[in-house]
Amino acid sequence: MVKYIIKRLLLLIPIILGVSAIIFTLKTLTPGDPARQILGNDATEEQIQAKRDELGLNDPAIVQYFRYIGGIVHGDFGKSYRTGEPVISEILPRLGTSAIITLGAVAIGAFVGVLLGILSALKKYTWVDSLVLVISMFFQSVPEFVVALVLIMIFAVNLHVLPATGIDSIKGYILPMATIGLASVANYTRITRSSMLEVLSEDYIRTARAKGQTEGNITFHHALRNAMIPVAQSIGTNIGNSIGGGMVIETVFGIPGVGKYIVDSITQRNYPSVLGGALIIAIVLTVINLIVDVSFVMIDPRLKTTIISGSSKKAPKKAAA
């Protein structure tokens, strides 16, 4: 277990390099130049040089490159071109606050789904399994800005009981939580749906009922326990959908997370912003997938082995010798 971490982690080398390289293509392939965005349109072209000459600009995109990489192994992910102050710094307050709207809306999509998936299960092929299977699509397939405006009206415009941007308050939380997590009920409810079913299909569920055991407690004792493992498998992938979505989000809502700094960001050519921003989502979803691939071994014990093969497959060949 310690040597899959171990490989896991240091797949994170290869992460930052793509993710920086890509970033800093499109910042060459970008037209606009960063120097007059930050000195204004009233900058001589002499005090254009000299700002680009301060910032790096002028060398070549490859000794930029490797110039940054060389910053990131110190801890250094550059400094703003609107601020001057180090990227990590503002980026780190920000973190906290896109993390809290992050595992909301997980929590809230994979509380409906599962509800929706049990519902459709017990009920299926019946006017509630046709239901609940339009809702969840009607939410999958609505962009999420959209969602975020319709509860804005009906919400703060309409009722007056959420605020309709900020984060004065701990209300300021709820209408971005449920916008990105009703994203994801239509995945939470078909997986739960479908392993609902074969599980209500087994031998030992027929057991219990033939036992006298309630529906109930069949359902959520026997049924539901074993049901979990693929949701709780399919959460990690989306943390990082709930992630993505936030950056439009928070946008919408005026929320100070990472990702309206990062939108923010590219609006402003501020481009160490962008790529520090993008690198420290990169290096978090990694290493929330890596949590979420551990917590499956607690989940079902029977992985252990297949993670214990996959990173000792030499083994056997030591033992031959």
The other form holds:
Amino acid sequence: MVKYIIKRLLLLIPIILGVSAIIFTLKTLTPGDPARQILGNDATEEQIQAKRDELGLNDPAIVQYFRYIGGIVHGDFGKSYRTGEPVISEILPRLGTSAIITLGAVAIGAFVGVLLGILSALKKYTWVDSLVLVISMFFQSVPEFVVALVLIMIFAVNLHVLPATGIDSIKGYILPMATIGLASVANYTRITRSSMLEVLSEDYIRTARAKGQTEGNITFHHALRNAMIPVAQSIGTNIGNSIGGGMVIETVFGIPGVGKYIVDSITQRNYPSVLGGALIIAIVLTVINLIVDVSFVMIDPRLKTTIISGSSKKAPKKAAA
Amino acid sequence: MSFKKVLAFGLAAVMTFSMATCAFADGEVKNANEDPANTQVTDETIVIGLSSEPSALWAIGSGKVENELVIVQNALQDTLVKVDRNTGELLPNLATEWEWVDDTHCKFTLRDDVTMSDGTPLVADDVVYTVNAALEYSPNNDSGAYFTEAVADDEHTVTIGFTTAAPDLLKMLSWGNFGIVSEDEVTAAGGVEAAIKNPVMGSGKYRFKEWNSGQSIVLERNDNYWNPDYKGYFKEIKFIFTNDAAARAMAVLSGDSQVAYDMPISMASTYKGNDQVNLIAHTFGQNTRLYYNQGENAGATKDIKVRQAIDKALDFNAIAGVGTAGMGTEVHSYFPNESPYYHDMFTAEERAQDIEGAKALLAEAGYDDSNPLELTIIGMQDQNDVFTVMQANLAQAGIKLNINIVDTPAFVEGVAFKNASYDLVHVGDLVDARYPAMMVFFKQGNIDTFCIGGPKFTTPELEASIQEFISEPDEEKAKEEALAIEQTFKDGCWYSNTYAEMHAALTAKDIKGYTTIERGFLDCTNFYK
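Would you mind giving the form predicted together with its partner chain, to go alongside the form predicted alone above?
Full assembly next; the chain just shown is listed first.
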């Protein structure tokens, strides 16, 4: 297990190199001179050149890239072109806000999705099953910013129960979390439904019924617990999706998170901030996925084979029916 | 849940959406600067939604002149003079009177009852410090580019030197970025670097309280304001930052904020008549126009007949209607309708769309319609419909038009424009006074070094006329010179005037006093109930 964790942590190196190389290449190919951006329209050519020298922008791109990577190793993600502050000091305070929203969104998505999945499985092939499918697919299909605006319209503008913008109070977190969470409902619903249907057809469920267990007990005590394993495994993936969704939603709700920071930085062509934000998100995602994988192995040792070896060949075969 | 219950829930949801939509009906539209200033005070806070967060709060110290920065700074620091936004008249502020010593030096007499944020009185040395700071930290932008020096003649008299003769430079001193601060205040704030983020300085109606990065900036009323009759009404002003215009508007509708600033005019009609909000639509101090490239590398637009054909083919009424969401009109001059230099340069007949006339001119020019013309859009990406109308108009005359939308950073950076080839470019120019920087597109120096639009062409005669116009001390003569310049533009068909750029804002129904400062920026200090 320790070897596996070290191996996964070492994977961060190619991930950081990959992400940074892609963004650095985009930065190099995109028109726009950061020196002029910092100094403004009226700066003289001499001042622009001096600033380019100061920032090292006159060096070959490959030299700039490895200088940047060297800085990251020492925790230096560069300085924001816009404010002149270290990027890391601007991102870290925002990381907590984004984390709260992401985790809340995952919780809402999983809770609603699992409930709908159970309902769908229990009422399979009925109109309830179809309705659940339509509702969950609706939230997956409609762009998140549209859902955000509709939720603002209902809960802030018409009902006045939640704020339309900002996170001055804890209420401010609800709509952003719900918006991002609802987008993942379909995923959880689908996984829960198929997993529940599979488990409900298992022999031990039939045995439980034969022993006179109530349907509620069978559903929630015997079936659900086993059906939850694939659902729980998908949480890691959904955290990644939710962070992606947060980039747009934080902007709509005016929330000072990493997502809004990156979006603002993109529109301002503030490369160090974009690069720093993207790298930190990549690192966070990798670590979260590692934590999720490791915790599932601890919860269900059977998963050790599939997760740690990366293969399902050694997984115990199910007994033939 | 029974099917009936599901149906009932669905209907309830539909009704909720309907209620939200029904809020938008017909009603009034206000202009900026309509309400008189208020003299009362309250302990309430007003929340103002801005589209983005400023990166600094002191223009001169930071070397920046961002819109949001100026809006906040204007509340914190008073300027020497101010301008009546309705008449354009220069008014006293920290300076009670002024006198031109020569073409480039102006002597100001300061009020003797102004208290700075640290409790010390305003003195001439504060103005000297501010001008010197502008020269040191903002030498390349409007904040510092036109000063040469400032000398304290005595405790309440100061003489400021300017780089060029231009009477309207005094109007520029009313801009929010020229707020007067004292050296002691900057030192107390922790020096220039710190003062940029912690601007507890100046003598404005409000004092800086806190800045929660990414979230809000809070100002509090200056209860020791030198003009007790014009204190801020609200105890605190809280700025929040929401990029999305629809979300800013909904924050007002929900009561979370009281003002949504910088709404695209194209969204204004959505809120016209909404009984929950006031819609304010106002001009932005600049006219938009379509410039024709006449530079060395220009293509078809180098031929005046092609330029005139394009001008005839365009439906200016439709373009202005789309560009201002039906709230503005086409413009017939380089200058806005409210400018003292405005002349109605075109008759209605000259402005009418004339497709046949355009076709005849193109035939005379031997125009080759196999090569589409390239139209570059700078900083007006939210007005795509305008360019679609232009495209359709020109298609009627047999001109294919490609639309190239360039993003703002590339616009600011400018290199792309020096190298890129465009036939037409649609931009707005600031024209609300005779500033030295006006008509930038017609100065050879700019064309050679940093040209971000315009015709890429000028003549020494035109440049001389523009310089004369800017420096003319006699207002009546200046009007004549403006007319002569405009005639040159018209005769050579240098560009086509389109419309006066408009912006919109929403305020809660009970909020009054939406006023603007230079360039249509929000004056956040005049709101009241």
